[in-house]
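The chain that follows stands alone, in the form predicted alone, written as structure tokens.
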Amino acid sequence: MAVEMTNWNNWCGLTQVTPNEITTPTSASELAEAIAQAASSGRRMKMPGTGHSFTSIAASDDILVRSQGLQGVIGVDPDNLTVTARAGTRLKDLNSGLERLGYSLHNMGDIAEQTIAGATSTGTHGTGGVAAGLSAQIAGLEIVTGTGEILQCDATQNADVFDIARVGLGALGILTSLTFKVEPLFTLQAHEQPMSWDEVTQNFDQYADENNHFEFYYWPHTNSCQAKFNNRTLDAPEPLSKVRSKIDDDLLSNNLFGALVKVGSLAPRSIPAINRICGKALSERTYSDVPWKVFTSPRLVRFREMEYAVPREVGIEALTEAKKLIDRSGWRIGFPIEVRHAPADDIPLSSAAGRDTVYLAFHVPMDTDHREYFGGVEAIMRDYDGRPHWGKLHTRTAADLAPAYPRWDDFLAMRERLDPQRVFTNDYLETVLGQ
């Protein structure tokens, strides 16, 4: 059903468009009809989900497809341990639905606001585990191509499409459902503690190898880090008390941090001192809960982000070079740098394709010009054979991205096959993939 046009912007506010038309299909067949009509008239179409990508990867100034009509869990296979959900389902709704069914994803990122189509299409990931990326946990998918064809894809049917479309950038078609491999619900214990830069960087490989899921944050202009060790336990969940959760996650991590970010934006010279305060504000704590409540956390302070995936063997070296650049630049960086790791996967345009990976994520406040900081760090990441996160800010183009992905040409060939008229292209995709 089409509705009158309105403005659309992404979560961080960097992308704003006014589509010519907005439509809210409620089935794959309804969407297929709309796509076929768009293709026949030379129009373009995108389904942006919740708009949580920092890039304009999902933006459309022509036909915008709202995902609200494609939500909810629609299938459970207890024998094969898979669960199928419609593509517009938000991760937080999928997670809570899985919990009620007695299941969990193996791994996930720390934000749960995205739709499952958007999260998988951009390569969203967690840290550690057997499969860090959400896309590596996909067992099947349904996609509507640029010719209006509905394809069911898994390891046995349309396997060549399945292979590539798990991280499809929205360039191959519009996903209408995803089937995930799941596990029986388990308890995850989190141990969070302050650490020094030297301790966490010198022992990174040991911590990554000895824990199910490990990550840390480094506060620029300080020697302070906050490390998080997540491990499975057979014990019953022991979540944080409501009071402790309110103080740590709401008051300190969001409200107080948000206020300090505003102070730092007004008085950049204060940022090193503010970072020292933030680095000491969160004390050591241990708690346990169902996995999604440990993996994810609220993000009330809006920001801009760039994230690069570098080979694991040079991850800490690349981070150290970024730290040196920050220290000598005169910049004042008020957000921590997030460090995670991932096992290799086999998805052509996954940032972990073919190699164990360290992820380095750099942030600035939502209203801060990111270009000098991100540009300087990006040059370092490129020197370390870095690959940018598709949904986060970067300046890469098709010409220099192609050498970073061994199966780049396979993806382009699949795009030509599934969307020959480029119904799903936009300015971002033309930049990173070519025409």
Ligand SMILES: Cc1cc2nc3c(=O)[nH]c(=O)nc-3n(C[C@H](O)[C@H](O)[C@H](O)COP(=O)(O)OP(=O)(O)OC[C@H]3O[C@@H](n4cnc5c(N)ncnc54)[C@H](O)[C@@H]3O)c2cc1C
Contents of the next structure:
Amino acid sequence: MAVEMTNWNNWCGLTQVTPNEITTPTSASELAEAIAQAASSGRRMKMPGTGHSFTSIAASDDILVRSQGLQGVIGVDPDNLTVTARAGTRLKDLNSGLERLGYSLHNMGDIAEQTIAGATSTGTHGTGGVAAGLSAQIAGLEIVTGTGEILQCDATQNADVFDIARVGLGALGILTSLTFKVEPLFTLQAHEQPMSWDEVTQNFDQYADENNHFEFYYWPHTNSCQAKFNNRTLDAPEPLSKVRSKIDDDLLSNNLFGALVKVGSLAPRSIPAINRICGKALSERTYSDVPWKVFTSPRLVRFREMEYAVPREVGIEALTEAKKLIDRSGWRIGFPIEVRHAPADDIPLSSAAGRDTVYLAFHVPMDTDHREYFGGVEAIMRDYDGRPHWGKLHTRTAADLAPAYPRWDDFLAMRERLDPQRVFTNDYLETVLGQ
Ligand SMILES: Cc1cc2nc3c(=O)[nH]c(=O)nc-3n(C[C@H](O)[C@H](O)[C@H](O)COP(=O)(O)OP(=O)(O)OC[C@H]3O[C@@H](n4cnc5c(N)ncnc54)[C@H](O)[C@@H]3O)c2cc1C
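Give me the form predicted in complex with the ligand now, not the form predicted alone.
Starting with the chain above, the whole complex follows.
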């Protein structure tokens, strides 16, 4: 097992740490030995994924366990329609491996850079479908606990651990492999079109119910939204030309958008006009491809993000309150607000646990102080019984998170059982879960 020292920072740059030690185990048994040693000497240990969480959830200042020694797709089980991969496998590698074998995940978030363990540990989700979260697509997992025990978990063995560890926040153990349910590869057709605020908010429920995967972006200070309807099709894929794809992605999230964000940062008063241009410049388009290439796209402009999950029935009302706050605040918000939804799932610390959900995601450029904007909106989200994304910025603590999750105590009891010495804790986990 290689041991080295270096600095670690997350994608948005808000968390930087210098761990005492970095180690790269290549098997569950090697990892189990390292964890048992850390526990017996009172040390702390943490495996980050690719650091795409905006919070410091993945920060390790003692022993950082690199995920690079635990990568690769292990195999597909065609009878049970599952795929098993090592925990440090990146979503893009899982997806391209599945595509080659003729399979697909059911749903995905916006990017495919993260590790499968990192993404599931914070409840990463897409929009719509029968399962929006990646964790709700897990069929089995292998975890090494804080006492160095290796547990195989699924609906029949260690079912109580499986139930809770699907969204584990990195607090229960280190995952070494994950098994996901898969489907035979299908084609997803994307239809994207500009819409007015009134049209999209008044018809949100209908669009969410009638399409496989619906979401929209709202441009603050304007009346403009960009709606995305993704539906399964039996027609042959018709991907966008590379040029068209690049032009639109550049406008919504990459190079051209990055240049406009810079102009907005230098001259905040220009932001409403820039947003109006962005809202109008995105035109209608339809294309189709294998699902993960429709769900995900590169994000070259770095930003900070807060995302809240609110009960679906108050989602648009909560968004409207946030819009009103932005309109009367004098803030200049240069990033669109992303609106998605999810069916209820049964995972104790999933943000969609037990309730149909609307997700509202707020962004600022990477170097912008987010606190006033996110703080103002967060107060509204609390009023609507909102639950923060574990990997995105928020100011909630264990005391006020506990009432938001009906099975909070089950999670804490599992943490006590699997990590009694808190080998896997860090400052973030102490804030959100307690000591
Ligand atoms: C550009 C961008 C786009 C995003 N889009 C979406 C989106 O569409 N939907 C969404 O829901 N979120 C989204 N996110 C958030 C992101 O998916 C989550 O923050 C995710 O957790 C990041 O995965 P990671 O591999 O970088 O993990 P990290 O952020 O490095 O770690 C997250 C947690 O996972 C734990 N962990 C990692 N590996 C293991 C392991 N083997 N065993 C146990 N615990 C482990 C870490 O210790 C930590 O607690 C986005 C983030 C960015 C920066």
